[in-house]
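One chain comes next, on its own, written out as structure tokens in the form predicted alone.
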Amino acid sequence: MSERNLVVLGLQWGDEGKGKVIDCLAGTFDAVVRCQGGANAGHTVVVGGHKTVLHLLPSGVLHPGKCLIGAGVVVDPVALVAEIDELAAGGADPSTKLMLSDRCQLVTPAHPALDRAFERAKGKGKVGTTLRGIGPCYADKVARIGLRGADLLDPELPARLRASIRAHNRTLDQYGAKPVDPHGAAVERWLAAARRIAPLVADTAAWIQDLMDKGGRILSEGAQGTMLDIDHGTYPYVTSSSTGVGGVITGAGLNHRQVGLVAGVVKAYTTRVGGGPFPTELDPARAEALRQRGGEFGATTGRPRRCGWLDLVAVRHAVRLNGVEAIALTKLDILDPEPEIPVCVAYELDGKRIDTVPAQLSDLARAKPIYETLPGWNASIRGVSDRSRLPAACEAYIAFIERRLGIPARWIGTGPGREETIVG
């Protein structure tokens, strides 16, 4: 791995913790690319006992290696200045070493409004989305009538942002939300954030290159995950870009040859945010236990994870359309006290035995999962990070995973922290 580039992509429906495994690995590379997703993503870094929410800025930013948004990003400029300024506050400014691609897509005032107007219109069949606009913006990109990156220099973003929320304005009409103020607060204080971002746009895709062209490495970022995904995931419930590696390739500006090693992160047990099927949640009680010992509660909007066992039929999907080589197995520690411990390697639908995720969402509602039952350790492995340490019953708990998936785990996490994670 010492001479490849990276890719760090979720392999469930988000929140396995990637932000940490990129801040254990983005020490070593000379920029991290932020690839797709938004201010919609939340990753979690905890350095030392501190903890760090990113939610637009590459997990790398705690590194001193160049951080990157890429052209597959949605990018708010106001999340994003609250979040450099936040950083700046603790005594780390990010902008120093931060690029904005000249190609991503800008999040306008109007594009939460209408995301609030989409979800409200489909009633129980909602989305669940953060509400923070992504959908819509994306839905604009794809209409070629987006504002992007590189209209940040332009003298007339302020007359075109305002000629855009008028536009949106009449859907928002036809589904009886109110219309935003072109001249208002909110869009005065977007206008004064693209002044402040203006600066770091660069076009991040050649600078990538030329990067490599010197011998330079990169770390791509993705957020969300497989499960999640536009076109792979369990559409409706999903977002609004492609979360794989098809997202690094175009939201980076790299070519197929320049992914590198393609790591995936699998969180020992399966959350999920948002409506959707899911075939292995557990009851409510046994839910809730799991969500309070692993603090599942939204990065970016605080709700509570919906919570259940391991299910490798989900990831296996995303590690073969991934071509994953290796996984980073994180939050194993919260599930010490477990007695015995539920994996699903199938699912049951309609009296027959399949291991491929079903395309249609009434298949996948019906689905049953199909358990091999692992005895539990009952130990604590907090902070070990040596894999021959662990107990027997937690190491045939990796392994068995190892071998359905047939590929290594390299990275486990046994902590919250940084120094928490055996690496292997």
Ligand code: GDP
Given for the second form:
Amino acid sequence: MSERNLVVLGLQWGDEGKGKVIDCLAGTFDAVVRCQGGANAGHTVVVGGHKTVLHLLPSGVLHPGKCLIGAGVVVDPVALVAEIDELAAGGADPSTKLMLSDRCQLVTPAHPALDRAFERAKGKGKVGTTLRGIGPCYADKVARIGLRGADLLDPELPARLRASIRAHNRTLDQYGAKPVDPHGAAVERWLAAARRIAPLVADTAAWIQDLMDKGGRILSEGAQGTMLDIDHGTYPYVTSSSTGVGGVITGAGLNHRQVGLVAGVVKAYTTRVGGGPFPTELDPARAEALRQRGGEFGATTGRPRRCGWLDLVAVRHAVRLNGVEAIALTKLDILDPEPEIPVCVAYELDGKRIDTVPAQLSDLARAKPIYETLPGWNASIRGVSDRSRLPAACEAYIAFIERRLGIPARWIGTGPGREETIVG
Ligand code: GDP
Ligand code: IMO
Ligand code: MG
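Based on the form predicted alone presented above, generate the structure block for the form predicted in complex with this ligand.
Below is the entire complex, every chain and molecule, led by the chain shown above.
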């Protein structure tokens, strides 16, 4: 790996522990680039017992390398400024190492308002979005009416922002939602934040290509996970971007030869936030026990995460689509007290055994997990950093996953801290 670029992707429904893995690995890279998504992400990094949650800033921000926000990201200037200020207040001002793509899309104050209106209109069928305006911003991008990073340098930005908001107010009105005042405090706050981040705007894709020419190395940071991918996830209960390796190529501005090693982050069990089918979801009492033990509450919204057993049908789907060569298996320590651990190896659909993810939601909702149950280890592995010191049953659990996926677990998480990791 030492010669290659690295991509870190989530292989489930997000919150696999990507932030920790990226923080552990970022030290030897010249730059870390966020490729897609926006402030819907919540990536947690714990260093020396101190917790930092990153939403738009790359999880390599606590290292000396550059931090890039790529073309595929949707950026809310207010959220970005808040994040920069919070880090600066803690003594780790990231502004000098941060670059913002001139091609990224800007989340305006109308986008969260639209997000809320669309979710309300969906009623029981709502996606359960983070309400950060992500879907409406990506909709503007593909409709070719979005504002971009480069527009932060346009003297006409205030007028263009207000025109965009007025256009969206027509939609808000149709949905019976309150319009956004084009001259209100939220818009003024947005414009002030836009002025703050304007000096960070750069052609990040060209910068990356120059770095590649000089033999530098880059770590590409995925947000969300493959099961939330707009094309390959559990549509429509997904986010609005390409969360796999395709999103890295377009979102960072790397070409396919520059992707490097694709590492997939897999939590030792499964969680999901928001609506949509979840075949291995646990009954409420067992889910609650796992949630409490794993601290499974959203890093962005604080919502309780739904919890279930590891679903290797979903993970294999992600491994194959993304060309994953190695996994980072996280939160293994959370399974310490489980007497036995079921792992879903296939689904049963209408009496047939299947090992792929059905596109039709009603099929996925009916699919019954077929489990293989492994013995638990009933011992604490918290903080173990040497694989040979793991209990035999714990090693057997890891080996089972490796065998089923056909790839090694090169990193294993035994706690939230940077050093609570087995590197294999
Ligand atoms: P991300 O969105 O994929 O970066 O994941 P989140 O940060 O939203 O959620 C993962 C949570 O698990 C965070 O609170 C991490 O600090 C924590 N975490 C990550 N890896 C481990 C691990 O191996 N063990 C334990 N106990 N916690 C972990
Ligand atoms: P990280 O990067 C978990 C989910 C939301 C919702 C759906 C759509 O921390 O893993 P959106 O606001 O994107 O339109 O919401 O996607 N979602 C995430 N779930 N982790 C995330 O990010 C997520 N980002 C979005 O809960 O179900
Ligand atoms: Mg998260």
